[in-house]
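Taking the form predicted alone, here's one chain by itself in structure tokens.
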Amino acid sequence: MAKELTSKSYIDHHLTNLTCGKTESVGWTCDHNYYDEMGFMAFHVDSITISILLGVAFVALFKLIKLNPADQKPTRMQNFVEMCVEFVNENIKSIFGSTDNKLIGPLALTVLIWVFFMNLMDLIPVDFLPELTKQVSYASGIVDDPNDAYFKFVPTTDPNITLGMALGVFILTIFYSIKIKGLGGFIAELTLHPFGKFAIPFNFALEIMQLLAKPLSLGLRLFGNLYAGEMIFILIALLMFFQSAVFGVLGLGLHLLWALFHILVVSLQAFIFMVLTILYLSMAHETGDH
């Protein structure tokens, strides 16, 4: 028998992730009761599930349109690519200042588009794909209560998305501060400036804390944005839902205006990701003075 939903659970249930992971009790489950044992080895199957599809997709897309010559008449999905392609390479030479480096033009194009999807799917109708999931996952025996089926399908809603694509961008600019400026040169970068050698410690406590904040920041602005696009939209959803008719239209209307100004939020973020990501990985390669 199926729980009542109150305004409280309908919120709670939009903001659960699917989780899986080990616990000493039952081994491995996800069983959401028991997600409080799982600790550190959890994982948030929807997240991951809808961002590697995503990224299929993203790949399949630009893999699959074939370029035409050039005596004839391009296809609109060709020149959605060709213009995807040209907006980042403008980017990289305005920060990066050439397209020579072999990794920095197609990690850009892979955040910019697939960041973008990801955001994109914040723009589904709130409860499309939870409820069809819940009612899949009911009629299937996989859940006794509807309500006890979670599956989010924004991943940039995700924290541990967010953070995890932020921590690869991270990896990569101490991988080319290293191999670009030395060890010596990289421990030098963290130690002498900006006061000179006769303040090392403090030095090396400020330059830390600006290498630290990096991915911090750029994991946290993304996931925080997103995350307040849809709690506002679940926000909406229960005005429309849970109050009378009048508010229902209300927040139909609501609906549609902050849809619309949220494909500016999903946008932008997804470019602020792609320009940090790419000057971050400038400053790696810069040699000269700190």
The other form holds:
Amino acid sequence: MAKELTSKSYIDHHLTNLTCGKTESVGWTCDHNYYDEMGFMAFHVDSITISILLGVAFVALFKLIKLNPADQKPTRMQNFVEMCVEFVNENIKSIFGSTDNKLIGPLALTVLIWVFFMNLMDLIPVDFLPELTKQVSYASGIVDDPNDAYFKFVPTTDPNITLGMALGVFILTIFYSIKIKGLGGFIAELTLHPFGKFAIPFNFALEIMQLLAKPLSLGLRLFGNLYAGEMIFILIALLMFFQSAVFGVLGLGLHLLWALFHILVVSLQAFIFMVLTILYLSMAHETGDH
Amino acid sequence: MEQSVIYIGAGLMLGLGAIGSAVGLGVLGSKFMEGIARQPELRPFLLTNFFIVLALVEAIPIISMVFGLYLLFAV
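Please give the other form, namely the form predicted together with the partner chain, since only the form predicted alone has been shown so far.
Let's see the whole complex now, leading with the same chain.
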């Protein structure tokens, strides 16, 4: 099933994940042709491995750096790590105020750096790694047709990853609001809020909608920005279809411009994800009526 | 017929999303400038909040742009 190279197949190739799943006919397979049969039991193997690798890299980076004692000159890595920790600490203090919650610091630091690392993968030129996987998997015989080798390198362009993290934050907010306010307090907050006791169904609808909008917008915002960035990179790469030097140079210039702008988007989205995580957790801790 | 409807839909998505984010950022930018003009020493504080609200305003238009581009090119 050799697909001839059209712009649509090029885009589709770069946007499909390497999914391995259980199918009735073939059992566990990573062949994309059985994608429809996989149904629920399908895993985006590429997003999972890349995000785990980046998580390990983050933990290793922050654990293994050489810490000079206070009287000596700090090493460069130590400065970077201290800068990140202070930045996170300052944001927590400004948003959260004082708190005895010991989870919020490490959680915010992890969210910031992990999401930042995942977003950074988007700055690698769009065709470099997929082409590499095509040749490697074709040469090693995993795939009989090079176009069947899919590998999406930016985990945050996969909605499962971003919505999964947003779900984690959502569960934490529910846990902490029940722990701080008690189940009764939490239910009261959901039903009594804007208009007091008599308009409970209306209050409940309003509060539930707001409660669900937070994680959904948190996850989709990160996904939307990174997916749009990836899509733009792919569309710029499509300029090379014209096989003419003018479009090639134009494509290169556009790619450079968009990469520079994308550096801002990458760091800003990681920062926003952290700030909103802290904000939602601080709102869960708030006991005064707002 | 089905293909042309998709193009109309994608065009609407991209256009309306762009209007939303343009107006939102215009208002945000003007208020930001006003805040700095009134109190220049607050600039760093205003700048971080400007970026926070910028990302919040951009969220929905970017998502509609993503779906628009996907419809336009990959459907």
